[in-house]
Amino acid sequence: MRGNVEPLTQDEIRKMKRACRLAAQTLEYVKAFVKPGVTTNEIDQIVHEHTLSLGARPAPLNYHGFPKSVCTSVNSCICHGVPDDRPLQEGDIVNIDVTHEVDGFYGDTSAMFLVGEVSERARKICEVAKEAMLKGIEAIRPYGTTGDIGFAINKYVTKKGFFPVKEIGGHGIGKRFHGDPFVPSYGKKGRGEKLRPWTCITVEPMINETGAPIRELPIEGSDVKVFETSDGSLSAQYEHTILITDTGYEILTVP
């Protein structure tokens, strides 16, 4: 357990819950706009405006130079996809990753969206990514470990014939957008960092269709990198922000 991860006070938990609830509301709101012909830049604008309407700030905007208010990762993009003017096409899958900052606290959540009719394989990888996230969350115990979460995710994902991304994962969150601990999508039970009650983490397994290496692409003017599959195969991700309690956990990113 790292000493710099301090438990939240009751007042801070209330603020954290509000930030997470509003982020979940924006993610739910944008769902109606995801359809063929819509650009991810249009989705970015919708998220930006809805975030401000709730009295929140879009945390990705200008974070380490990231140029947009939301991440939109389409098909082979694993995460940190930058919205652009390319229209979504029938059969695409897209992860929309929303983070709100409210009163100094961060709420972070993402989901996959199907664009029109998609292939059975595309539908399956999205379903497995969502269930993998839930398996990871179910493994959370106060003073358990990040390895417990990673073990549960990896076991489920590999059983379903997909490949968890090992280089990127969840993270501590609260007064900071990203902090300790790193929350992997693989691991061994009892290994890794301990989960401290009254702190928050994200559980966000990213899973790929194949075991091909991932590649990093630069974003102009930013320290953030875009991650993609090197062979163009599909990737999917779901994410919730979780409060670790003294008896278990609470999912905060619900509308």
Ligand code: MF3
The other form holds:
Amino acid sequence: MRGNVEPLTQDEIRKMKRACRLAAQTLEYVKAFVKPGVTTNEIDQIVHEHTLSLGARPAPLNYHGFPKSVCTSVNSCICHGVPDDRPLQEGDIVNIDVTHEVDGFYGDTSAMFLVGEVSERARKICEVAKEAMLKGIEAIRPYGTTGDIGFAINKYVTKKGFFPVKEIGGHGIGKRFHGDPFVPSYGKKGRGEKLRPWTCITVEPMINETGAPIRELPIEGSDVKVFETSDGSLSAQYEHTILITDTGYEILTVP
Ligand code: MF3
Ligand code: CO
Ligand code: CO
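To test you: the structure above is the form predicted alone. What is the structure of the form predicted in complex with the named molecule?
Now the full complex is given, and it begins with the chain already shown.
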């Protein structure tokens, strides 16, 4: 990977903030539509139209051949779930991952949504995923490292009895959707890549219910892979885009 490691100018930071705010607005908007009976294709349509209405472009669409405007990852799907015609059912948990491109800059954010009443276990994994993301964000220091973030996430997730996904994680973001550095959900303090002021990263831990291996499935016509748990156990994820400042950080994907 490359890109996104050069400090942004004040003007670029303004653009980045706008893309992130609008992405967060779309994620907030879609929440009201997530209920039993709605299909993930309908969610895709809602995200697509809302994104355009804000003057943004849905970045997943045609990204390395990805066929939809949003990722919808249900239950055992870890990430990159492709919207389809299956209606969501009471008890499902779904990650909706929205990325907007506005004026050449990207804002990337996701959250878990509970479909009707869900099991205690399903509710718990969502809660732990959200808190894991926040623990990772709180570990960010200018000139700290990606390992500081991974360490904080892994420590919290394992203490709660869940399993962080090691193969995939966060990324540099800015003028490119995905670039350096890789932001892992495990690691050692002080290891990994340096966090530079006035660059942006995502923190987006994926956590699983069991330590079973993860499985990759192809998407027709795309280089993007869908990831899922191999044993059908649950997976959950939250994501924010973060600006690293000279004194700390700022969460940009807030409405
Ligand atoms: N939004 C995802 C991420 O957090 C990437 C989706 S790429 C797509 O990095 F092609 F699947 F849309
Ligand atoms: Co991301
Ligand atoms: Co995302």
